[in-house]
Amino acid sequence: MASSIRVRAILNGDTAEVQTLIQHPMDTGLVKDAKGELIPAHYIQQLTFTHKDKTVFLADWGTAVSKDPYVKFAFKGAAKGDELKVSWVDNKGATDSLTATIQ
C-alpha cells in the first residue's frame, strides 16, 4: 500500500501550529467488497509527532478513525527551522514517517 503524509507546521508567536493529512485506507474489517466478502481490517494504530526528541503528540487509534485522517494540533517550545518528525504504524506492521521543517 502506498501511503503519504503531508505536514504543514507554522510558528505563530511561541506556538507551532501543525496540520497533517495522512493517506491510509483505515479499513474497519466490517465492510464488504463488491463480492460480499469482508475487507480485512487495516488501520493506523499509533501516530507520533516528535520535536527535539520529545513526543509532542501521540495518538492511539482503532477502527473508528476515518479514511485519510486529518490531524491538527499546536505545541509550544518550537522555533522556525526546527524539525518535526511524524510517524505511524498500522495493524499490519506497515510504517511511514516524514520530517518537516517548522516555518
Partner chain sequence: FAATNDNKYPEDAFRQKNAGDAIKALYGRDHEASDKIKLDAPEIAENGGVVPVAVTTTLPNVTSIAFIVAENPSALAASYRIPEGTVPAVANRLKMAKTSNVIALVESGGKLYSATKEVKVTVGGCGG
Contents of the next structure:
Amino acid sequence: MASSIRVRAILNGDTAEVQTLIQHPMDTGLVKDAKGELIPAHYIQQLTFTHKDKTVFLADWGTAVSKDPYVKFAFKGAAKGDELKVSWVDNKGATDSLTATIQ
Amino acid sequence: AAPALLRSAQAADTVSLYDVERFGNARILHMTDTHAQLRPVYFREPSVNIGIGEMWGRPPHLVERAFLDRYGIRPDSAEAYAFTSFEFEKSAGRFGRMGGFAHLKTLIDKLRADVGDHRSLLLDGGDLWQGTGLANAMRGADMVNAANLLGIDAMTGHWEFTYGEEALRANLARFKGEFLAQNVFLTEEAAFNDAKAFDTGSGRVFKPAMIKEIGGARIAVIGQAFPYVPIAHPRRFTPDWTFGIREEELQKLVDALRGADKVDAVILLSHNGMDVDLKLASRVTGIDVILGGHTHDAIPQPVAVSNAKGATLVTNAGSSGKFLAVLDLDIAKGRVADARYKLLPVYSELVKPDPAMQALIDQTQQPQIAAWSEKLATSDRLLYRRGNFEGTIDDVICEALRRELDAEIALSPGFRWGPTLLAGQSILLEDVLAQTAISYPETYVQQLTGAQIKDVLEDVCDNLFNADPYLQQGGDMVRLEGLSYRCAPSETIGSRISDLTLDNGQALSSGKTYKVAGWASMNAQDGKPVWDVVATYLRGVGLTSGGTNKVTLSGVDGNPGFASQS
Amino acid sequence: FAATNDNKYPEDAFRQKNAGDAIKALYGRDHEASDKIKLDAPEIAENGGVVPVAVTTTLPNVTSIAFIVAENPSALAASYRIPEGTVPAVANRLKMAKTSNVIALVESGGKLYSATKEVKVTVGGCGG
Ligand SMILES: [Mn+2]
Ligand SMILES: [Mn+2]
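Same protein, different condition: the form predicted on its own was shown, now please give the form predicted together with its partner chain.
Let's see the whole complex now, leading with the same chain.
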C-alpha cells in the first residue's frame, strides 16, 4: 500500500523548505454518518520530522486540523541528499512513517 | 416603430451623444457584466439599493430621485431612463431597448477610430460568458467569438469560472485578448500536485497584468477576478483554485509595475464590486483608475478616493450591455496628469447595428431559435429582478417552484442579472433561460427547520449589508415565497431578520420542519433544471397573482438608496 | 513549556473548550499582541473545513507556535514546537465551525505573543 505521507523537501540556499500532505480522515467525533450515528474521533495527534537524529519540527494536532492535513515549515542546516524522516501517530495508536530525500 | 423621442435622431448614423471629444493620449473603453446579452434588452435599474453605515447615501447607494438629483439628470430624460428605475415603464416605451453586441460593436469601432490606431484599449470586466440559455449551453464559447469580433484586448472573470477549468481553458485558448487575474492562486494541494499555473513560483493560475504602449505611454492593466468565486458558487467548479481580494499581492504587483517595469499608468480591471473597490482604493496605493464591475452599478462619474500616496478613481459600468465607459487619459511620464470619464448609455435605437456582428449573432443563435421561441405566457405586469430584496420575475420563479414541487416555502437566489420584460410582452422560453441559465440549475426540495431558514436569511443578508465591504459578496438578498419577514439592514448578523411569518399568518417556528424548494444550491442536487420547472408552470397555470410574501424594512426611512417598490 | 525537551502530547490543552483555558493549559501564561507576527488567513473562508492559515514572525528565539480557533468546540487547533535552527513560520489548514477569531500564538524568549484575525464562515451562494 502506498504511504499515507507525501513530502516535498527542497533546499533553497541554506534552508530546506518542507511541505507535507497526509491522507487521514481527521474525524472530529462530532459528525454523524448517513445512519445518524456519530463517527468516532480519529485524528493524528503528533507528526514528527527528524533530520540526522534531531527533531526539527514537531506538530501537536487536535481535531480542528483539516482532513488530509497539509503543513509547511522550513529549517536550516540540511544538505542536498540528506534524509528527512516523517512519522505520525493518531489517537487510535496507528502510525505511519516515511523517509524523504532533501532535493 | 422607433420610439418617438429618438426618431428624429435616427436619420444620422451617430448622434452627438456619441461624439466624445478627443482628450489626452490614451483612450480606454470599458464594458462589464454584459451577461451574454447579445441582443438589445430592457433592464430596469434597482429602486432599492441600500447603503448603510459609511455607505449611506454614497454612490452606488442612490436610487431614483436621489440619484437624479446627485448627478443633475432631468427626470424625463433618456439618461434618467438609462441610469435609474424612475418611471421606468413609461420611459421604456419612449427610449426603447439598450445595448446589444452589434450596437456595441458600431459604437466601439467609432470611438476607437476617433482617436486613431494604437491609441485605445477595449477592456471587459467579466460576467461576459454567462446569462443566456445559449451561453450556458455552449459554456461561453459563443461569447468568445463575439468578444474576438468586438476586439476585446483584455478581460477578467466571475461567472466564467462556473463552467469549470476545462471549459474555461478551452475558451481562453480561442480568446484573442488576455485573461488577467492577479488574485487567483493554486491551492496548496494543487500546487503540491503540480497543477497547471501561469507562474509556479507564486502559484498564480493566470497572468496577473499586461503592459501596453498606448499613445506613447506605458499602461499597465491588472486583472482582479471576483474574489469570492468558491464561496458564491459550488466549489466543485474550481477545486484547485483559491481566490480572495489579495490586497498585499496586489500592492506588490503595482509597486513592481511602477518600479522595475516603469509604467506610466496603472489600471485595475476589477470584478470586486463597487463597495469593495472603494475600500481597496483607500488602502492600496499606486493605482490610477479602478474600472469596476460585478455589482452592476451604473455610475456616471468616477468617485475619487484618496489614500496614503495619492488618489484613485473608482468607476462601475452597469450591466447587460446598457453602457460603454470611455476613459480618456492624459498620461505624462510616470503619471496620469488628467482624466475624463463618460459612461455612455447604449440606446440601441440610436446606433446602427454592425452588420458583421449582427450576422455572427444571427448565425450563433440560429440552431436554438425554434425551440427557445416557444411562447409560454404573456406578461401582465413589469417583470424585473434588480433590487436588494424583491423582484417580480423572482416572484414568478418562486411561485413556480412552490406549486410544481409542492413546497410550503420557495427560495431563489438574489442574482443581479436577467433582463426586464414589459407588461404585454410575450414570455418565451429563452426569456426564462435568461433569468436562470447557470451551470448548477438543479432544483431541490429539502426539509428545513425554522431556525435553519432564519440562519440562511441572516447569512445571506450579512453578505449584502456587512459594515465591512470586504465581507460583502455583491449579490442581492435571497428571494422568498410563502414567508414574509422584517429586515433591519443596519443591524448585525443574527439580529437583522425578524417577524418570520408563513402565508397562513402563523409565525415560523424555529423547532418545526418545513418543506422548502429552491435551486442554485451549493451542494449537488438532482432535481429538474429550474427553467423546466418555471416553463411547465407558465405553460400550465400562466402568471398568477404571486408575491404573497412581503419584506418590511426597518431603519431605512430617508435612505437615498430606498424608493418605494411599486 | 520547554518546547524542545518535552515531546508529550498536550492532551489537556486540546480538551479545553474556550481559548483562554486552552492557552492557560498549554502555556500557563498570558499573551500580548505583537505586530511582529504576521497571520495570514482569508477574510472569508472558501471552505470552513479547509481554511488555510499561516504565520510568520520576526520575533527572536521562537520555541513554539500555536493556532487557536476561538469559536470551535475545542479552541486549540494545532501547536508546533520550533527547535533552534527551524524557521519560525508554519502554514497549515484548519477546520472552522463558524465565523471566529483565529489567534496565532508565538512563544519567543520565554514570553508569549499573539496576532488575531477574524475569519468569516458563510453558507455562501449569491451573484452579481
Ligand atoms: Mn459578477
Ligand atoms: Mn455580473
